[in-house]
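Next up: a single chain in structure tokens, the form predicted alone.
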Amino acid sequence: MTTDDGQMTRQMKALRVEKNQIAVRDIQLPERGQEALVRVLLSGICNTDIEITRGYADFKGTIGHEFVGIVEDAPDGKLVGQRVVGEINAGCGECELCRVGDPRHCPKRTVLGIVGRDGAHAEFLRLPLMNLVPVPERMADEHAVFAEPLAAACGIVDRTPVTKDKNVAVIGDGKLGLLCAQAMALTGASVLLIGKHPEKLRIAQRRGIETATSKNATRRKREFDVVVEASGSASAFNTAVGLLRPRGVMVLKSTFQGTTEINAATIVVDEISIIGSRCGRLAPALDLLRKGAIDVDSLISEEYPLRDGLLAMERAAKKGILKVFLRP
């Protein structure tokens, strides 16, 4: 395709929302500009994903977060050639978060596939050089993608003491909960894993990790010091109250789109804390993949072509289904 100067203009397929409307489409290759030039390898669908399709964040463009991809191009060279992942949020650089190197909350931030930014469902990405974190050799594209949702897991210890004296819920049986369950056993508490789905539950169950379901864990009210919402339903924050001591702390992992109904007077009676938790550090995340301290491969159900990010959504979005790739 050239340009009306005539010059050559490249083209690359993404999965994309536009107009209310998600398709694969064939668009421009995206500049390198200051930043590095990804070409991905792999990408995961997340909820998250699932919900921009439903209106969450108002995001138009290509989405998609998780990835491992090959650096093709950076200013001065650095990492060109070797497999990364991604750090999600680009900072502006000049306030003061960006300057101690954490832009998480930059006020001006765009995030991989979620705020402002073009994501990783496609088949190159852009991404600040400083956002990358080389993989190791001899680990899987496949566990590497999941370095962004584990560091989200592993990011809960980073909101609250998690310490072996704890007794941790975690609600939601899915990619998130299945994630939080492990990375919060790794720290010696005790962990019950709340879902609805057997042969999910049986995953925690592997690792030592006691489980129940939604129905059996009612009649344990009041015995928990953390309880994790990561069930993607605005329903389990009242269940996640429930669960919790006098002065319990309850931290919520799900984004979705809707609103959520709380019952304030027991969270001011019981004086619990309510801590949000989003995104984690993906050196500490990788560190754990590459020793094996996560069971990823049984999260792991179905991959696709990124032609077939359509199907992939649907895949994705149906109950039972875990982690769908899709693979450029």
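The form predicted together with a further copy of the same chain is what I need now, so please give it after the form predicted alone.
Just the single chain follows, nothing else.
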């Protein structure tokens, strides 16, 4: 299209949250600046996207942080034409945390589609070149797009040791829970996935993972060394406490809007540890996907063109639906 001053500006579609409303809009293509411009091939809807529409992170802009795309333009032409996935945190590059190699926790960081940076449910996005990781050649886009959430699931072991002598429970049979259960099972630990949906639990069962309904799981009080809370439900916190042995470790994975009421005395008396875990490293996750070590195919529910982003978000929030893709 042509602007008032006669210059050509390129427009693109993007799924945006603005003033508590969500809509697919035509917006200006991002300028790459000192970063890389990536043409999105496929993006995945995460529960965090849905939480953002409920006010989580107070984010306004293009949502989405799970993607696979092709580098269209970059400083010095680096990676141009390469298919990539991307680390979603971009640090300031100057603070102490960035200097010691931890931009993920930089207080001034932006986060793709979550904090101060337009996201992946769009035709194009931009990210620093250093955030991009090439995707192995023969990997399907539909697999590569799982690199980010799988990295987050695998990131649990960077926060607490999970070894084959451990009893691990994962609460939540959604997308994240199913990835966490599979990632934990790869450590050799004995894993129980706790959920509500027989058809979702079966995905884990096919990988040899034991499953239980929430009701049945309460019989196994104080049995677990590690409990991963991946259900995104505030009530699961107390369920998790009940499943932990004394001095057990609860790993919190879900980000959701709102508060959770806890009994702090129980944490003190049973000397429990509660450990927050967010993102993980993309390269090892891509490697697991390349080897077929994780069943992501069973997690794919539906795909929509980006222009139907609103419908896709509605579908993704429905019970029984797992991963929903958007294709620009």
